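First, one chain by itself in structure tokens, the form predicted on its own.
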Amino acid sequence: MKPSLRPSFTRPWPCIASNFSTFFFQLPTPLTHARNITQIRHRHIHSSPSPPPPPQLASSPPPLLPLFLRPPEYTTTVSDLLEWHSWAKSLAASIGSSFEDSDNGPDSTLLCRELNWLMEDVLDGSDPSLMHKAVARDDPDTIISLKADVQELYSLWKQRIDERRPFQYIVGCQHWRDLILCVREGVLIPRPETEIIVELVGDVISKDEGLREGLWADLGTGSGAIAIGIAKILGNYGRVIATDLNPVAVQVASFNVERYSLQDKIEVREGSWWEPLKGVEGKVAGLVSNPPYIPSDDISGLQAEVGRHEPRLALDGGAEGMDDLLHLCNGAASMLKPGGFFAFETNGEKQCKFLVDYMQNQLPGSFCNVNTVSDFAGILRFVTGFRNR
């Protein structure tokens, strides 16, 4: 994923690999043209040193709710709240670059970035800058209130460099497009590429009314985010359906639902790929999934905060990155109804390439006219489409 952070509210996100690419295309009727945008990334990360001890804390699952929607329950004195942000922005001064030259991972300008961030999300709609006002009164015993015990400040943060724990995972939730959704352990982080997917979507149904009123699928949904992303952009138009095997996914996505009031536009499902859509063959407006697709020798590389926490089921696609991939390519015709629209995250032109070779020479019957086009750098089109069945 890109190393650089986004403006204004987003927050950052891991690296999973150095490329990737949305690949995407229609059923026609007729034969309708449709893009492929690959990206090269570049990755950033680092590693700590020994960190002043903390008050222990024995470790418990995280909760479902997120840190920010939790209620204020906690009290504590500036005084004592400014000792822990002391404390967390000194550990994570001391990273420097270790972690980004080890993997890839986080800077200390970055931690101090998140350390800012999770202040904001502990403090009950609190100005930070209250604090620094009661200590230049000299009045640091004021009482603030939190959502999150100082104690449990100081275990999350020891988490955060110790055991390279995700952010995300931290403070509960990914800031998304314009969604903050709910993420805990057992499911991937959404990462701005894919709302690459969403994006396209919203440029098709904006010329297919077919398409708007259809039914749509989100294939491996995780948190729900792209599910979430096209239901709000169908508006009153169409419905979704988000599958997922993980049982943990499933009820993330479906508190994600829930908090987005689209209960009613979106259907989580339970299952594998297309055991979950049973009875809707060839009735699918639209298929799109961000699936596995890391090499399985490449998953001991990635990014401490990825390879560590973030679930394998989500990230493996087998010995060369393609297993779920060759089996949504081998899936998809049956699935899409005519004029259909099928678009997937890939690790980039190479496997892209090995889709559109294997498209063209395995199932001739059903897809025709690929052409690759060069953009410019780290940018690929593809013009792809099926034939009429």
Contents of the next structure:
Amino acid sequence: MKPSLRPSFTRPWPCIASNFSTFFFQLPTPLTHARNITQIRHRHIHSSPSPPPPPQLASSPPPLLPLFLRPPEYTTTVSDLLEWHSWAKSLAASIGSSFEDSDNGPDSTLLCRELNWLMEDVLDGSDPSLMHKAVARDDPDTIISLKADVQELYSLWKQRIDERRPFQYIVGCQHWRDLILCVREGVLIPRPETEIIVELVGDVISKDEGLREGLWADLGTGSGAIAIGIAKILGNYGRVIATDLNPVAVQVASFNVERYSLQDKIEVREGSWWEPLKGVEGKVAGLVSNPPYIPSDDISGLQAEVGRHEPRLALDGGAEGMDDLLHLCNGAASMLKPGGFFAFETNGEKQCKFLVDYMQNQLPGSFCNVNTVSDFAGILRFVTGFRNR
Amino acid sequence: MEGLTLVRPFCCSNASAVSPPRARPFLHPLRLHQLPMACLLPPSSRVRSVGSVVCSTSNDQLSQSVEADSRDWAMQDFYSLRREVETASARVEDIRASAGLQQLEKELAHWEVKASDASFWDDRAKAHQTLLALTDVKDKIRLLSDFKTQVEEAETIVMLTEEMDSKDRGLLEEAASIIKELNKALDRFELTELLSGPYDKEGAVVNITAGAGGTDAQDWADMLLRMYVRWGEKQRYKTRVVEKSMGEEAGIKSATLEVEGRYAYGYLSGEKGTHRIVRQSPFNAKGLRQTSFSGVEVMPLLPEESLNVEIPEEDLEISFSRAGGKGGQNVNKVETAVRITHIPSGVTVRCTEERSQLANKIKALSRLKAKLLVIAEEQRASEIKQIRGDAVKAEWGQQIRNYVFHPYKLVKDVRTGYETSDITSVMDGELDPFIKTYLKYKYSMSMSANEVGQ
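Okay, that one was the form predicted on its own. Can I see the form predicted together with the partner chain too?
So here's everything in the complex, that chain up top.
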């Protein structure tokens, strides 16, 4: 299933078509706004169950179409683009390892890689070769079309370096598994590790038809990454409910679901953890989640791209980082059907071991085959298991 | 050889204004039968024998001044034609020698004996194969003798022209067209002979890795990358640097270049090995002479469907580079590199250019398969699992070429001995002589190996 290049913008992004030529001159707005929302929401989830403030979507955040989906409506000369490129490259080179030394941020090599990808996204299809030919012909005045104004490219790259705005927010997308997912401020950028959850589900459904045909749930779906990944491997079987408390995430996830034409297979619901699953208790074949799991005290020391720009709501798991994971473990038994499968991502090692122990000793008889699975770096990252039959 | 008579234009029938008419030279009777009919007819009424196109090249309306111009032109034309014929003749000799004509005739006899065996048709599949091989050999022998006939025809025309006082334009044009066609046929023949490996017609993936030697070696790797990109552009191949890891001060630590186009792999496969540079390093404060190395590795760029190789999962060690630290939500780095090692053979590939880990894993796996297929081919192993790991170890160990910038200029291939002092052109992608010489060298090596084997 390939994403259509021209997604229907009407439902999840009501004002894209009319507004998008004006909104990207007000770039800082979505950022600040999204953070306000997430902080409000964050207090809500970890403190009192009072009703959430009404969503303020009408006025903001302005819907940002990812660069690669924008029409190539700008033109520039090859020399202007190359001038920007060499400026951006030298800015990246000037960073050396200073980000890495201060907070394990990206070094020059990684920044240069990002710059290449930014070029990839901003150039229109066949244009890279056009550019090389122009360089080879020594014809710097060749006109090429771009998906953003060169001035905007300067400001985007400044944001990348000066503000440490994540690359994925700059281009508005993240390549994840075989998907290109739209992301933006307010939504967690899906991580490579999380790709493994889909693999784990793939292993399970290849051995159990019943699970393949069942109902799956991705709680705290963010960009919709796991839900879309699972829906794709389920093929013609089963269906998926993707939930998120954050309306921005619900909007982005819906957009991504539609882009992959999976709206008949994935239902995106807004609400906190079990809330949107009312009515399917005991019927869920599979439950997956990458909940917030970073201990609150660690947030301030995070890599700037993460700590300063990604939604705290999606990162902060309370004092030990276990608030949401424990909440999920406690509710999983009653939500899953007998033999149902679960997989949760954790902060690694300690949390994994704690959860295995917790499920075996505090929730005796509920689960079987509770296991830990390592990520690419060899860190115990996931807890998986089945509801007892 | 007296070249004086060549000063005349080809169209000589009305050349009296320029030089007095001469009697047509006597044609040696022995040569007559070898000549096309055309030359026996009077020039003015000539009908071209080949293609029977009416082609009256003797233009009676030519003014004197044009004729004077065409005289010079004609002379040069003849010289270059003669040179072309000589070259083609040498080439035909080369090809006939390196194709092992005697060997082929032996082979033909061998297959014919088999085909005439009474029990030949008992095994139909085998019989079919034998017949195919028989036709192949026959075709090849026929082609080789065709080449000889054609080049001899052109040679005769040239010789004849030299003996004649007047130049016959139609005849010379015919020789030129024979040579043109012959060269095309020779090119095709050479290509199919020299590039007959199973993957030769595919695109190529070129990996360049800087050897030890610090910045100088990294700069050298960058120069090599540029050289191959330029070469690819000259061949009108589509080239794409898919991965590049920059050196600290200058140059690159490694790079991966994809070259798309027919026969890219066939041409580039011989570039695999260590390339050595000797120069006064710009990165050496004292300006001392320095030697650096870079490794070049070449794999075919195989379409996914041709990689129907199953490698057991337990034979693969897959590692993903992660940005370090706690990982997961704590880190956001575009670090998606995947490295796969085929444990039994120790063959390793790394893929960093894709933007997701899964995409890198898929790409790395198909590169690994391509690499294993090539190694299997080289080792004449019928299956991946027969690959001998010990033989794979020195991946780009063998030094294949020296590039000396100082104290003199010389590029020399240590395998074929081919060398040139025009190092600038080589670095600008002028690699064809090296590539062709190597292919011929490889071909003759395999021929002599076959002879020993039989």
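In this text, rigid core is short for the largest set of C-alphas that superpose within 1.5 Å between two forms. Positions refer to the first chain, counted from 1. Just so we're clear, the structure is a prediction, and the values are computed from it rather than from any experiment.
In the core-superposed comparison between the two forms, the C-alpha atom of Leu326 has shifted by less than 2 angstroms.
Here Val356 counts as shifted, since its C-alpha moves by at least 2 Å between the two forms after the core is aligned.
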